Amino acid sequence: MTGLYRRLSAVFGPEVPGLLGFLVLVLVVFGVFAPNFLTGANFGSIAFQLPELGLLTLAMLMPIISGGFNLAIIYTANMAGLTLAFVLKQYGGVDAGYWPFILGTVLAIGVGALSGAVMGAVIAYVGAHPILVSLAMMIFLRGLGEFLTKGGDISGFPAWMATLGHGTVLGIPVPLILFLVCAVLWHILLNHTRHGFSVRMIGSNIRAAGYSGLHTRRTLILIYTLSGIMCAIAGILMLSRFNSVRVGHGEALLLVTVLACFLGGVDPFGGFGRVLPVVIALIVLQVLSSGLNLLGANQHLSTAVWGLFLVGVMILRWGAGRLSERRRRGS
């Protein structure tokens, strides 16, 4: 058993067996006392829900890997769904064909990257700290939002559009298609691109990243407009699956992108995280949300749960570096 711990360890990273642990005990336990837990409308439901989220964890990803922030993940998420929207309903809304959708795509990922590439500019060059960056943007593109659609929702989308939100591909749902398409794309530009290695870098130390020669400000102009093209897909998906969009959907979800971050193992501090354990501690929390939602739960309840695990991983990882620290000094 510790040689497999061992070898998973080496070829995923140290917390991927912690937490495909973790996740089987979540599994027996409410196999156990949720009714329903494990049957395949259940995790049918798990599979629909969880690209929502995973999307959105990617974005807030490749930010503090470079040991930065990005607070406007959610409004930049809705001003490309509003987007997609305001360029369906010029053109028919419910009647609207392929093109409309396709330009408004095109349009709505537009929204998403220059939202990123602003605040990646303005913390580049102007070396303001990336949480109040992304506060102001985030600020910014709520009162737009809600100037621009006078606080209500906008619905009556063409009927095909379901098919990106609940269609499914050999039984595969296509927003978790979606999802994994982004999250291997993610994987593969972090390790095994120059520009991973550059945010790798830039999160451990920027300073020393720009001595040796890496152009940081490119680097980190490029970060927030990859964070920003992902919140447009998932504002994309978004107003596919619940076939309206407005400022704020989504909202509790910027602290379990965090959550989520945090539990994969990524650094909080920057220069490490990987996507694959952040994968799995998505898939960890949506099957916990899932189970207290059988039992009856209060999503306040699901909500609460997820902030005390937040704390619970902080407090793991503190009692972890103690432990490290007393084994090398011992040594």
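Positions refer to the first chain, counted from 1. Since the model is a prediction, treat every value here as computed from it, not as a measurement. We call the rigid core whatever largest set of C-alpha positions still superposes within 1.5 Å between the two forms. Compared with the form predicted in complex with the partner chain:
Once the cores line up, the CA of Leu310 ends up 2 angstroms or more apart between the two forms.
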The other form holds:
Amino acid sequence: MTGLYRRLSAVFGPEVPGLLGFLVLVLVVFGVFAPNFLTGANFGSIAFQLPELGLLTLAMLMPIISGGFNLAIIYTANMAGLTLAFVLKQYGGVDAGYWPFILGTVLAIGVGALSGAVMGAVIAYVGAHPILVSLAMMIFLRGLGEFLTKGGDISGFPAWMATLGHGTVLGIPVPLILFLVCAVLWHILLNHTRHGFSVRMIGSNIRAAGYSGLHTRRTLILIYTLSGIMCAIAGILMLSRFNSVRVGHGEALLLVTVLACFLGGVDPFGGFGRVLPVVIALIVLQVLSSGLNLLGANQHLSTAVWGLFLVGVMILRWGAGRLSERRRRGS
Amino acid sequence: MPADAVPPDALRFSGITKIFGGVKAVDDVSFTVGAGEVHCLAGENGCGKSTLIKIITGVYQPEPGAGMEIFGQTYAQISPTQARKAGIAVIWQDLALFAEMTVAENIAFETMLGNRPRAVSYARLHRVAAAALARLDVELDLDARLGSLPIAQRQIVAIARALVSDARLIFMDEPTASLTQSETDALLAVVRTLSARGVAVVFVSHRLAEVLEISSRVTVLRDGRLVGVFPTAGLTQSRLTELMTGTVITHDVMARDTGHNPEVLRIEGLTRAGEFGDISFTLRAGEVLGLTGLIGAGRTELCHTLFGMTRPDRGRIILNGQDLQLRSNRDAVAAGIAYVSEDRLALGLIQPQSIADNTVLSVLRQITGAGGLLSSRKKDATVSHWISELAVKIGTPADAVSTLSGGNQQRVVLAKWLATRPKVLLLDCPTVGVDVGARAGIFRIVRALAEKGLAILLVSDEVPEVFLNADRVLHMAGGRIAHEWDPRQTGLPEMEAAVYA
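Can I have the other form now, the form predicted in complex with the partner chain, not the form predicted on its own?
Next comes the full complex, and the chain you just saw is listed first.
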């Protein structure tokens, strides 16, 4: 058992074995107690629900590792969704073809990137705290979005777009494929590029990083721009899943993305964090909520369980830290 | 224990041992401080000084068999509360004060704790604080916010607070580490006042000159053991260093004639208003140019400008015959200038991150492989090359750099910059927070780099450092170059007299 733990730690990082343990525990408990839990239908629905939260979590992850925050992720996503919706409406709504979709997607990603770049530039050059800057952007985007939509929904998109939100390829849900591709890209970006390296260094000590010759301002702008682009992808997915856009779609997910990051072992003070444990944490959260759902608990209760879960994980990590400390001092 | 000692010694500890995880951090140490004595506790980092202080103040319990006597009273066990009640206070380096509160509140708040009625009497706070400062012969604005005061005055506040809680024995942990010479002198005067009023002071300091100046006796620890207790009269800095490190460190002037080497860096009339003015000098290949002066003389500011962190108002920086217009430190690094910051903790290294990452931080392009991705093979090769080149003692390269000692951390900083293949190396107080023994190692590296042709500007506020290790010495005062010396012709006393004038 400890041998397996060590090997998993060595290959995937120290957070992974514990989280996998949790995942197995959750699967076993619900497998025993919840009817229809261990069924293809249940896992299928998990696979369709996970990607929205997953993409938004990726958008939150990079700013947090850099010691920052992005409160504007939900409204950036929906603003990008609105952009695509406006373009589709302009070119016939239900009858729109592929080209308007491509144009709209490009513009949507541009909107996400722009909102991120503005935040990044303000953080980098004015030195304002990311929480304040992204709060301002969040409120601005919400107000702008509600003004443009008059507070309502926009719907009526071409039927073929449902493939994006509900289709499968070789039995794998399209949203899941999209999420996995993005997660792999994020992993490569954070672990194997100069940008990712700079993100971690900036997260630990931005002044020392600057003294060592890292281009800290450019890195900050890129962090928030990439975060905005990831939001836009989430927004496009949300549009095709709900077949509608509203500024407030998915508001409740904002802090859940933060929860997922911290469950995944991301250092709340910045500097450390990896994609893989965060993805596993996302799966644990999603499995928890679907299991509770099958047990007949309502959605609010599962939110409460998520919160308890984070507290539990923090206590366990603290305990594990003390144990290894004691072992080190004892040996 | 002698009953005839009147008044009793402030502290008589004997046979103190403390074991952590099988390692003896303190091994059978005895420590005695006379009433009203100024005593120095000396030793390198990790010699057991802090452990000993924590035992005396009740934070740690010693192993059985220890004899503990405070002001004549014997204790079987000491708790932090008992130690405080017995009159022991410690002023740690971080001072543990409240930056947002006033001077009076910081000094006297403890007298308010547990009082009834619970309302705070500001008149009494003022009275108590003023009385404590008067005992130190110091005047401070009682209503000033602590955070607005310079470090030196905050220290005074910390000392006054200790007096308010009736301390008769005050430990000061590296109190002068961030003080200028005149501030240090002021602090030493306060210590003398305390001593004259019967308060014993234990000074823990790396700066040997002031240790010898202020204290009457010095207790030296090495590797957790007591080396001995020595009267400071007749003790020299080099003898004390030998006692602390257990090795004889040679103090020979290393200066050589480098006047025929090719010129690498030429500074002409460099000026930045309010920081430094009209600075001109040349730096040759293979030369170690010393730059000394008091804190605030503009040394670090000059380094920042040479490193592209700030823009000069006037003047030229010429590297290998080419005028440099540095817009950022990235330009400086690209041109071949590297800067080892005086503040290793905050600016030199990214403490929580790994040794490996800190080493390659400045050369990410060098370790980039196919497709613009970082190559772990190139990274490992770069890291292991520099770790062995500079003989850094590490566990594994994945360990956080904060786990290393000061001397080894400084080697990582050097590795980071040498990896950029610089032509000019700016060393800003490279031995701050580095043990006396490890300093010699740093200077051996500096000398070896110079032999290989690197042009080095060695900045230090410790005159002996530049006197011994530089080929030429510049003295900066008030933002200007005041003197240029050749250590082979000008003696150390003359240099020190000019710098500390």
